[in-house]
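Take a look at this single chain, the form predicted on its own, given in structure tokens.
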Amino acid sequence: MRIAIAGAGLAGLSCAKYLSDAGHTPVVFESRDVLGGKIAAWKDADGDWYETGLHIFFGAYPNMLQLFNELGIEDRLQWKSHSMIFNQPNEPGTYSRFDFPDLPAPINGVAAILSNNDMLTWPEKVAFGIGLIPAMLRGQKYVEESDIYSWTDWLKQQNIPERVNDEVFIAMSKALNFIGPDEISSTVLLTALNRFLQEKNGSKMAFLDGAPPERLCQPIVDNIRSKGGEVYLNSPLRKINTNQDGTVKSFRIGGKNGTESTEIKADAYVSALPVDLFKLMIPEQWQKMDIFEKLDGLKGVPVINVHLWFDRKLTTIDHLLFSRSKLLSVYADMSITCKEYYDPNRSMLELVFAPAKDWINRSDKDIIDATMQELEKLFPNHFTGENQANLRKYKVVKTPLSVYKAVPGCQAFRPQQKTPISNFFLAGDYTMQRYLASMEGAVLSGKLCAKEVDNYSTYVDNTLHSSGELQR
């Protein structure tokens, strides 16, 4: 079968790659001129990378660590130590770390929280981990049905002291969702940590060693151009054209830059568009369809992302850090995690600002401004005194709709890969998986997308035999 594929972000090419994998022919197409949507990334006028945010990949990534796998591309995944790093905002300058030995799970877990006594109390350990004991007993099942509840309010409902939402879990919702824990669903965070304490390496940590479009995305589409698929790029999805029966007759294609758009035809289509796009294109004919309706539930949330290039090393650190900073969520010196930004005498601090939504409509001055000011407490012993540090540039990346904000509820809101339209799937990370709104979640919508469409073109064939159409 021939497939049209409406988007190359991860969700688009993974779904793409285990299509080509069963014998398809997938042909992808992009509006932007860049591969990867949340992960894209681009070169500026000194050829320095900048990336529209800061991606980690999780030991608890099965689907993401097999594609690496299949490509043959595991050595461009740099792990790092088994750890959890934090900044203590009451000694600027610090750090607290969980260290998690070398043992089965959750010992390993058990052990990192534990010996840690810089952040929580032996009480309030004892409280959290006995809070958990319903996560990790009654799984998954569990954990869909807690979102219902912010995370702040299942912590109360757990007994669990308030403190320890201040000092570990404002910081892990930011980096989880974007948003705090007033804001974010349990279900985000009890799938994170049931990953975390349930696999030996589920919270181990790895930075791709260059960026994403050429490290990662490109060897997906040499997959699959290599087995007779193919990717375009300035190609933007402009409409859906469907039959009287409402299944999908054609995807109009580009119009971009002046060209004009053309009909593409196929036996099934995909979108994997972010949720927010995709919502600009469904149909009159299919408006008033639960799936569809029920979309108006997911908006993506605002994130900026921040680059700085200094003139000296401000520290040695390789790793993720968590900043604990009002307007900070999660940095890196990538001149030190990441392969092809190694510089040994400079650091490029990539930053996530969030929460962003009292930002996304400020200057970029502004914003930097407010980063440097953190800093500062980050980092008193360079942006204080005499000899210190300097911003030699700067990058900031907006993007005002990224991956849907995961409130309580939204679970419900959350469409199936297989849609009422015979010939018309969906992928994204809003679908409905079990990685929620991350990067295993676009790669593993995709496969599940790739597996439905499979399904369909068995359906086809059946039916084309059985009506005896082939023999004709």
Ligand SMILES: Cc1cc2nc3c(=O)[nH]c(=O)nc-3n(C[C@H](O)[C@H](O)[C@H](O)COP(=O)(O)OP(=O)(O)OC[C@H]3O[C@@H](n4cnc5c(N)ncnc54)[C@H](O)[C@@H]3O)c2cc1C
Second form
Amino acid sequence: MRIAIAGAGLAGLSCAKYLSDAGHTPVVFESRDVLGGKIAAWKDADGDWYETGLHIFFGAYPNMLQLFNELGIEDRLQWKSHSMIFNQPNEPGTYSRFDFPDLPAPINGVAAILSNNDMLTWPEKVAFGIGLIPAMLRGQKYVEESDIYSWTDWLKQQNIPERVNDEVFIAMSKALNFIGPDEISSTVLLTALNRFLQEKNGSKMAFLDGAPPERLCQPIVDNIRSKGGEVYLNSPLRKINTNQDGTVKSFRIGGKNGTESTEIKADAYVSALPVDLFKLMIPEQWQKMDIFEKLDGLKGVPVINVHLWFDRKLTTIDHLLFSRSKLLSVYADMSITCKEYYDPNRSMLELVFAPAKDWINRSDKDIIDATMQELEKLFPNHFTGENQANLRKYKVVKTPLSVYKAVPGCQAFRPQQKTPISNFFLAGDYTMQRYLASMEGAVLSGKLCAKEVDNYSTYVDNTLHSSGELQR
Ligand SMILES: Cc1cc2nc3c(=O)[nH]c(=O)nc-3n(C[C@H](O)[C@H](O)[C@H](O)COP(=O)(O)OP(=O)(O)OC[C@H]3O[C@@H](n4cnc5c(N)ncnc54)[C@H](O)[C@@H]3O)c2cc1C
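Hand over the structure of the form predicted together with the ligand; the form predicted on its own is what we had up.
Let's see the whole complex now, leading with the same chain.
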């Protein structure tokens, strides 16, 4: 079967890869001149990379790890020590660590929590441990049912002191969905905690060894092409044309940089667009259908990725850091954590600025000034007194509508990959799969989508054969 796929983010590329593995011929159309969508990156005039987002791979990403293995690029994941490291706002320049010992889960997670005495008191640890029991015992069903509560409400309900939020979960909630615990659905935090506590290496983190479009997306594209599939950049989906019965007749593609758009016909069609952009494409005929109407409940959350190049080293930490700053979420010194960005003498900090709703329309200069003020708290030695570190250059990447905002109730709005339109399918981190809005979620959604398309192909084959319309 020939399948037209719009969007070359991880979901679209994963869908195309698994379709070509199954013997089909995917043709991917990407609107931009770069692969990867939310993991896209670019080189500046000096040849330094800047990215849409600081990206972390977790041990609890089975489909992503399988993909790396299938592509033979597993050595590109740079695994860090099994720890979570938080800045301490009350003691600027110091860190508090959760170190996971080499023991089976959940003992390693429990040991990591119990051995950290900087952030949580013993009564808080006990209250939190008891609060988590239902999630551990009742598993995914309980996690899904908790989508009616925000994380803050869930903590209250479990009689867990609010201070636990301030110490740990503001940082985690901002890292997971770029919003605070008062807004985020408890399903998101419970999903992460369940994976981290139930899998020995679930919370172990890796950085990619270079820029995602080259080091991850390109090998997927090479794999797709080696089996006869195609991938085109600068080829936006403009319109989904439908037949009278509502099925897809064609994709109108192209019309960028003065080129003519063309009608693309295929046996099946996939949207791997972000949800906000897909909503603008829904044909009139489909708009009253439940699955598409519900998408109104999903909306991208703003986030900003800040890159700062300094004239000296600020840290020696080879890991992700939870800043616990009001303005910032996680950050890392990419000159240490990422092989291709390595610099022995000068730091390059990549920082996620979140929540970003009050900042997304502000100037880059305002954002950098505010970030630098926060850095005074994170690195007081380098930004106070004499001989301060100098900022050599910066780059700000804004994503006004990034991953869907995971507020309470939105699980019910997430669509399946199979739609009521027989020859049309959805992929994307927002579609229903258990890893929420993440790279793992995007890869899994693509794989699930490919499976549905393959089932459709079998169905079409069988139906046409039994009706005698097709001669083998
Ligand atoms: C700042 C930031 C930090 C993040 N950190 C992490 C992290 O540490 N770990 C993690 O697991 N996840 C992280 N994520 C989330 C992760 O990046 C996403 O969940 C994932 O990449 C989404 O993939 P996708 O394919 O579903 O969507 P996208 O990546 O958005 O792909 C959609 C593609 O469709 C294309 N497109 C749009 N319109 C058209 C059109 N009309 N025609 C053709 N193509 C079109 C887009 O250009 C894009 O390439 C982060 C995200 C951000 C923004």
